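Presented as structure tokens, the chain that follows is alone, the form predicted on its own.
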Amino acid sequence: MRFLLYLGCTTATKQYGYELSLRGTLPLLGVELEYPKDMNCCGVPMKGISRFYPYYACARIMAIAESQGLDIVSPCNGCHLNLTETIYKLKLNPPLMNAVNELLREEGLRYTGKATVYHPVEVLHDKIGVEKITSAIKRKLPEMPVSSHPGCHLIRPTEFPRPETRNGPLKLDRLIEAIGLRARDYPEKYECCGAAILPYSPEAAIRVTASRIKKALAVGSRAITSLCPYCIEMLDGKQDAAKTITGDQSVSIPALYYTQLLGLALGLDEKELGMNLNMSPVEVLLEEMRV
């Protein structure tokens, strides 16, 4: 399997552990990643300014993939949603498709709709498969309870096809159990991590994050995991702020990417997976796993 890896802005500029763990794990499972040299933002930050630009931006990304005969793996939930929405909208709106391609023609590009966009949870669960992952791991991780937090855009909106659904087991939970851990349910895992309101009310956003962590702790989870860069930015990177704002020093849990956990099971070391860059107490989890 070969994919064009479209990292988006957040993973490429702030969430290095996600990129490192993707680059480390997927090739071990038979996935070849191609890295585009001339890429652009998916356009989400421009949605409040231009209705057209995000469609053009996403179509350009997919046109580059098509020019190389590749499908796309998009690790960012927001980018994945915007790319999927563009596929849907352009298919239904030929004049919009023509306007996009008129601009793309200046670069010798054309978007036709051939490229398929996948999120890592789909690549791992649907393309590689749980059974193959289980057979490929070198070290089954201890049966400790871990909660997933898939992130809003992996589930919503339902107007477009999304990788996960609330009406059934999460693919991410099946992947957690494929490497030996136990997926521990908690009531707020389908809710926003707080990132969506961070630019407008940082305190409110941090309080939301603190609430999600406390709910996971309340059901006995030893860690929380996601494949969304925004969720991990909040759940991993904002724990000190959460303690300060809430005054509750118990808001502490290892928060890390599923691909980091998968990498441990595949025999990669912590630095190869960027775990030295996590800000939550992942060393506590690592110590427990060594016992």
Second form
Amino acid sequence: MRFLLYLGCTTATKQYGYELSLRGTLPLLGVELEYPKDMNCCGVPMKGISRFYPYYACARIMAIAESQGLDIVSPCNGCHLNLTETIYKLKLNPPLMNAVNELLREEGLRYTGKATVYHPVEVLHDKIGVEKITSAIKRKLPEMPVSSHPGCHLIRPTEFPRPETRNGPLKLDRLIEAIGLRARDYPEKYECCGAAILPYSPEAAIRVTASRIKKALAVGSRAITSLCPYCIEMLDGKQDAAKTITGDQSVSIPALYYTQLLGLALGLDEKELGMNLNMSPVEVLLEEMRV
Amino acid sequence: MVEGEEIRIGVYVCHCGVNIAAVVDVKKVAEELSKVPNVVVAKDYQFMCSQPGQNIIVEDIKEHKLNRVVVAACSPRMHEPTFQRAVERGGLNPYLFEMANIREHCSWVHEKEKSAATEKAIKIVKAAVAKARLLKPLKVEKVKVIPRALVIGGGIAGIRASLDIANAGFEVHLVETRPSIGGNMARLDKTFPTLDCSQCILTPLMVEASRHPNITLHTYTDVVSIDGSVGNFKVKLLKKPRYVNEAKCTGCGVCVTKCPWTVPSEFDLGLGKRKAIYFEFPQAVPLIPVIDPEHCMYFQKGTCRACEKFCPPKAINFDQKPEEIELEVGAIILATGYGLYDVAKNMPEYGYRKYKDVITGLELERLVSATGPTKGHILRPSDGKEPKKVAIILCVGSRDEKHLRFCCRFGCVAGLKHAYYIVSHIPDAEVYICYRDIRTFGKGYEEFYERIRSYENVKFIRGSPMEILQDADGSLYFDVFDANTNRVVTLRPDLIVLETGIVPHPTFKEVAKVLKCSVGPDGFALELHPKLRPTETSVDGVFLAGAVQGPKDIPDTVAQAGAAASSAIALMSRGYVETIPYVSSINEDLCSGCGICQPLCAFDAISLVKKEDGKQVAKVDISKCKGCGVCVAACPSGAAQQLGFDDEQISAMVRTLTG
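With the form predicted on its own in hand, show me what the form predicted together with its partner chain looks like.
The complete assembly is shown below, putting the previous chain first.
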């Protein structure tokens, strides 16, 4: 199983732990990852300005994948949504597909619809499978309750296929259980992490993040985990800001990528998983796990 | 008309107010048509369908000795019969008339291309004239109508329609799939806006229906098949076994008391319990219990038989088999009603079925009903405590392009009534109604809204809730953006009531398939005309009553049930129906008896017969033929022709249009 790893801006510039843990864990489960030869932004920041540009940007990414004969794995919920939407819309709209290919021709690229995109949750759950993950475990983790925060775009919108649905348990929760932890529901699991309003209203965004963390703490979760760089940027990176803004010192929980938890279960060292880069108290979790 | 007689055609171009005349130059159309061979007179007029318009045709037939008439106006769907009657009044066979559609097919779709539209209109009318030259008089036959009606569905719509037909002196068979008639209305505690007791106004009608000499009740019975056509339907019913001898049972209920097995009650929507042998509800009609074999220990494990042991009249019969019933009826009324939109499956954000204290409006009715699971006390399902803060959410699934696009037409007023239930049962309770719009359009509904709005402890929030969440302590909460105050409000209610959208009753799909009647994009039965023929279906002799046609409250349902009944009564008291003249006809000289047409006929109208000379030919039963034309298209030798639409006539039209 080989994929082209399209990191997207956030993971590539701020969330190194996500990349390290993906590159550390997936090969242990039989997945080879390649870097693309050339890459661009998925176009989401331009969405408000141009309708066409994001289609072009995503089609270029997919065309590069097609030229390398591989499918893409996109670890960012935002990029994954934009790529899926582009593939979906281009296939339905031949004139749009032609317009995009007209521009791509200058570089000798072409997107036909053959290459497709996967999110790590799909690679882990659908391609590798829960059983294979369970059988690959090297280190038994304590049966502690952990809450998942899937992130909006893993589920929404419903107009085109998304990796997760609200009907029935999440794939991410099954993956948590697969490595011996307990997936624990909490009230605001499916809500926005706050990242969407961070540039415009930072205080409100951080209040939102604080609320999610407090709800997870209230149901007794020992950690919060996600596979979205935005969610972890907020849940992991904004805890100090949350304490200041809400004046509540209890807003503190280990927040980390699922692939970091998976890496621990697969016997990897926390440094190999970039856990020294997490800003939330992951050392508390590591301490508990050593017991 | 005499064979060989000169063909004299009158052409009438309608303005349709401005619908046609604002785009098509109607004067020019009439002028051009007057130059066409055989056209004796060509005129234009503002409204051809009006009385003076029709009179022009009647008088011209006499004055100009016309023997064919062409009207260029709207779609024939509405006014072809109008003009056919006018032609008949003029003394001609009504099928010597042809209609040219220059409104839907021309003016309405070419608003911006006036001169091209006029050219097109001329061609359309010329094609109609070409066909008119070849028209032959057609004959209409009369078929007797069986004076007996079938009503499918025993809710308020079906009961009302049955009583109306029965009171007019006709025999009625009322079929209901559940063990008792009554439907959804029997579940309600009170009815808006007058707040009269639902049971008190419904149960007398149920009893009347069961005692009426002209009504035969078939409860716990499904419709299996319906064949035939208007006036002569052949119906097969399947009566499910109750395992209780109806003739012996006295309805004493000892069996129910003695039965040791309990399961969730369907009538109480799972909120209460019933036994494995049960009455649908205490006022059930007929008052005969049913054994549910899925939960009865005798059927599951072969033991128990407590009901049989204690039954005073020895009415229990474990060996009862399903019983097939065959009926012949002249008219059918569909009254299958509605079901609730599956919110648990389609809208997980509301947490229905996930959280016990999120209930539907219909479930609240059961909680309030004196015969319900809590004996009329509003107690929340999770812990049996009285809720002090209740949120009522309107439009759950309705008016939402991702779910149901249409309005449920009673959710608003039902929600107001539910607020009334809460504050009248629990005076210190607070009620929050989350709404998008309040639609209280019925008689007395706006006044009812004002009354509820004046209550101090009922608060209105204009907005739809975001996700309903459960906090660590088990309490439910949600955020809602109130558009009236521009604020996000967080509510923490003890009980949440969803006024859910409605869908056609699940049984309707099967019935529609059996009847081959048209279904709209929303899944409800499609009426023949949305304004003028709201109780009729695409199948002659099949009428609609109540929510089978679309969301309706009780007053509208009862009104439509009466209208459907009177349509059925009109059909049966006239006693005959006219056959469609546009049937298929077989030219026996051309027919090779190959039989290709026979299995293709969806209406079973074609049979293969041997003539006296031994030659096999196809034969059409005109009482069954619907004039669909499938056999005509399939016939390899051109022996099958549809009267009024034969090859010669259609070819003449095509030649004119393309020439």
